[in-house]
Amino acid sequence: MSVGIDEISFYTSNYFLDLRTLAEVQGTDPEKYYQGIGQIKMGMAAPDEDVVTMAANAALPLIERVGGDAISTLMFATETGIDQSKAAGVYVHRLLGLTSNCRVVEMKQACYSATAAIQMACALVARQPEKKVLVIASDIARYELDTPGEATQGCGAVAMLISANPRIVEIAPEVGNYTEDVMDFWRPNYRSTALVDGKYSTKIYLRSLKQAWENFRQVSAASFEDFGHFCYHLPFSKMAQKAHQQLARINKAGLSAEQLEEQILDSLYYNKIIGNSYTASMYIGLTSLLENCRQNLAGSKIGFFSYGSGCVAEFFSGTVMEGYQQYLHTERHSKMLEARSEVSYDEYLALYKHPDPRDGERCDIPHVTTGRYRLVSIVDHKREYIAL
């Protein structure tokens, strides 16, 4: 049975900081960011935006097409959850008008959980082919100011409709997994920003890629040469280049540096101007590939490497379907990105330091976002969302 991604859409905030501005304040060369980590801009969430509002905005185009009644399950992947008990997806369920018979669950394992959600969604659809599962990944990447991670911040959400006979990408059942208990990146409950050992995390990422690939080769007949393009988890765009070069070396691929770059380049475009979106990053990368690649990808096999610090990693594959172009939301995404507003460094600091009440006091939140959904207030520890 053919199961996979029937539709895909993403959302990011209407604010961004150009990393040239950050470099000027820090007294460093902008190329440290533009070339060194491959990032140009970082998305900054508005005060009335969070993982819930971004998720609902990302999923809206899909629900407008199929209707809320078509969704049997909503799987919400995030590592910046807003509640230790209630799934963020339950709020999204109401905002999107999904049926009361739709199950909702939140999944967490750093940046990997969206991939787990997709694999579980494919299994559900394989069991009941008439069902459709909505997978949403939504995150806001935040690090301490004046740390190496600051320039890799960002925000975004991606929504994917998983169904039988998918119109965009068929997901193959063979996967290669790797899990190891390490402390390369983590965020304790009492912190709003993550802790990261950057060099160690890069080392673990690359080790996990090797191990997941070797496991994939044990269960799949596909070889490196069978893939036309690759999508990697993108904490920053340069990481994909490092990963792909390593995978090529492992497989003794006889490709030039330019040919290797062509296999990943189109998947990096959106990430470069959005920044890290944690669970959503690889799938926003997939959207970028599908919408920006000038060649017809129909029939092309894509290799996916999903990595979540701590760590869990997975390599799997998908095949692009004939006629996929007519089911993309390219124009909608282009207009969203073009309409974003650049912020000054002082405005960036104001967004970064905007109050996030934690002791239950009333907080009415100003209307700033240009999205369809917004966080209105926090009262008695309860978050109130509305659709505009």
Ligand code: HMG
Contents of the next structure:
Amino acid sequence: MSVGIDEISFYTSNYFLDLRTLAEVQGTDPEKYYQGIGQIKMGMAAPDEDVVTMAANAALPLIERVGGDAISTLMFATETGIDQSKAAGVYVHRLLGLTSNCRVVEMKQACYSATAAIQMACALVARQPEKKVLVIASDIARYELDTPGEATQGCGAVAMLISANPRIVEIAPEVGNYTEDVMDFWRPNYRSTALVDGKYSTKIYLRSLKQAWENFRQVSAASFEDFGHFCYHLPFSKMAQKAHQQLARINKAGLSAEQLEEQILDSLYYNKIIGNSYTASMYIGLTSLLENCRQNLAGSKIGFFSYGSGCVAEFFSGTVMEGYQQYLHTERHSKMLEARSEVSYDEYLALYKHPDPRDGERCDIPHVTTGRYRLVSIVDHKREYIAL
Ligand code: HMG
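The structure above corresponds to the form predicted alone; please provide the structure of the form predicted in complex with this ligand.
Then the entire complex follows, led off by the chain already shown.
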């Protein structure tokens, strides 16, 4: 049976910092960011936005089309959890008006967990083909100020409807996995920013790609030449370029540098101006590929490399469906991105340092987001969200 992504939509905050501004304040050459890591802007969440509001915003266009009743399970992937116990997806369930018979669960393994959610969603649909599973990945990437990771911050959420006979991308069942207990990037429960061994993390990312690919080759008949395009986990776009060159080297692919670049270029546009969105980033990359590639991708095979620090990695594949273009939300996404406001360095600092109350005292949060959902207050340690 054919199972996969039936529809896909993403959301990012209305605010961004141009990395030139960051570079000027730091006395760094902006080209280190623009060229060196391949990033231009980074998305900054408004004070009344978090993974819940971004997730609801991302999923709204899908729910508007299929209706809340169609969803049997909501899987929420994040590493920016707002509660150790309650799944963030339960708030989203109410905001989107899903039925009380819909199950909700939160998944975690750094940037990888959305891929686990998709694979599990495909298995659920294969068992009950009349059901649809909503997979949402939502994250805010935060590093300490004045660290190498700072320029790779970002925020975003992506929502995907997983169904039988999907209209966008059919996901193949063969996967290659790689897991290793390493400390390349982590965030203990008591910290709001991640700790990272930056250079080491890039080495582990590349090692995991090699291992996951080799495992994939043991279970799948597909070879490097069978893939027209590739989507990589995107902590910053240069990482995907390095990864793709490595994969081509491993496979002794006889492609020129330009041909290799063409296989990934269209997947990078959105991430370059949003930044890292952790669990969402590879799937925003997929959206970028589908919405920006001039050539008709129908029938084309896409290779996916999903990586989550710590680490778990997976290589899998998908095939683009005939007529996929008519189900994309290209115009909505481009309007959203065009409407964003640039912030100054001081405004960026204010967004970065916005109050994060932990004492249970009432905290009313000003209305700043231009999205359809917002966090209004935190009272007695309870977060209150509304639809606007
Ligand atoms: P850094 O060490 O400050 O940067 O930060 P650098 O000195 O290595 O420079 C970066 C590149 O810019 C280099 O290119 C320089 O040559 C170039 P490369 O040698 O790599 O090809 N450069 C310039 N280019 C043009 N003009 C210039 C110029 N100056 C320098 N003037 C680092 C890099 C990755 C360490 C940092 O960004 C970082 O710590 N990032 C966070 C960690 C990260 O993103 N790791 C990626 C792999 S792990 C992962 O993907 C998982 C993750 O998403 C989390 C999760 O799973 O949950 C992070």
